[in-house]
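Quick heads-up: it's one chain on its own, the form predicted on its own, in structure tokens.
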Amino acid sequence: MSMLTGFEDVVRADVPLSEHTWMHLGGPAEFLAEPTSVEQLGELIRRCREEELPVRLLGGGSNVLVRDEGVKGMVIMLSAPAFESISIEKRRVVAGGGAKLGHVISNVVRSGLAGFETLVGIPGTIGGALHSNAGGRGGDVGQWTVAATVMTHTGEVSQRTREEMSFGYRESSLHELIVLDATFELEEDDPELLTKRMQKQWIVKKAAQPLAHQSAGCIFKNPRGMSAGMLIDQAGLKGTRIGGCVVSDRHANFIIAEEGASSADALALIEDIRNQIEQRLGVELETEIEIW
């Protein structure tokens, strides 16, 4: 049986992942799937297991650097409407794993619910946000999460309660293959005040970070009690370049991929920054971005 048999409408072979990541770098996926329902997703996962095909989930692509040689196996994107739903009832919000975090933020702010407005400007999907517990100085996704529906590596669907989940700095216990949806409990507040607060947060973030073309999210996690960006800046590494990749002059924890850049350039620059920070400042930086 061919890997694609029965999935011809939703699976493509040899798809460039540079089209689906913020840095626009990297080689192709052996297979890329965009299933249209939870049932079809489960069937696909089980087929991959039978064929011993590795499976990865790609969210918004803002926190992923794909190597130039690409990715073996199946890459799945939850881009269908079945995975992007957002429902709000009183203080409870249920969002699909494929829903854009920005869309959820806009919806809850309009509904007069507080908690997510400080997350404005963070890219990606709800599933990706939970997996890495996305957040900033104003808080993180995990503190508002009360439940999640997940799919395991065997294609089984199960529920996770708040007591069964834990969230830390840029990490969570949600290591199952896929977050299908998540439930959040927020606080009531005035929509107009929330909108102003969100706009102010957006202006501050836009001024401080290179949110534009060919830049991923933060490259390194902040060491305890320190800022990775400040450390890189203190080491005089802003503007450091390898090939077509350069450390942002606006925020040193971002790397800009210019035209003609390669993933090899980005990886070499990441390693160079890490080595120089350890040698000069005695601090070991850990990558926040996922490297495939």
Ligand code: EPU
Second form
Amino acid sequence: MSMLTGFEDVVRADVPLSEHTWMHLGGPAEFLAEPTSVEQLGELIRRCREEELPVRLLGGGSNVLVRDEGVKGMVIMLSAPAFESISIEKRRVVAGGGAKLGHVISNVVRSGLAGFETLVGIPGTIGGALHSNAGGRGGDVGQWTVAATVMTHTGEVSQRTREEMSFGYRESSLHELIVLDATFELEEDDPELLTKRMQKQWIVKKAAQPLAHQSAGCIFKNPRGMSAGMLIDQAGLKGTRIGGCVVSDRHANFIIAEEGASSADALALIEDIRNQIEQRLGVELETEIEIW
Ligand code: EPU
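Show the form predicted in complex with this ligand, please, the one above being the form predicted on its own.
Next comes the full complex, and the chain you just saw is listed first.
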């Protein structure tokens, strides 16, 4: 009996993670699992624990940079229909951890619920969005979250109420848990007005960020009271290149990975930007993207 007996249908070995991340860089996952139910996810989590296999959750892959050597252990994606449901009742929205944030946004706007339209253009899944409280100037996901169903790394399922969760700037108390679903309470508004607001926001965002390119979201967190993009721009680093990776001309907190780029190029460019900003401006930048 192998250590993954019983999971043959949902676990694959040696799967390139470049196919599952926005930067399209990096090596394979030792194992990649796409469980089909909460029960199966729980069994898999418990098996990985018994076998001492490290577990990581991959959402939409828009905030992760995988190293060229790949990732040891089990990478789990909640991509099965069981994790992607979205239901709306009055002002309450319940979305699965694997549901795409973009799908949730368009559904709630169509239903005349306000709050999420400012999040338009943020990629990724609900689980990923809650993990690091995705947001922008118009607000974040955490401010609308009233409950969540989570699974621990021992496979136990439990509920979290609003009072039991905390959300800060790109951080949340749920970051070590698997989000199975989340409940949001939004505000009623006119669907037509909301659609217009969302479209306007989308145009502003598309003009400011290189959304169509091979890149992740912002590379660095904004230091308190400052914009990392503005600092990198002011330091004259737009267009700086290492190998196939280049600092975006549109928004300096984005790195574009061109054809033939490697993860090592991206990591070297991140380090170079960090060093230059520290030496020239005395500001320490912290990465927002996760490096696996
Ligand atoms: N700016 C420059 N040069 C640049 C980029 C920005 O001068 O290359 C200036 C802008 O002109 C503006 C200021 O810096 O005056 C702030 O820029 P922006 O409005 O683009 O906001 P930001 O602080 O750079 C944050 C979030 C984004 C989010 C936007 C809009 C972080 C790290 N970034 O960016 O989030 O989309 O606000 O809401 O919090 C992300 O987290 O991945 C992300 C993209």
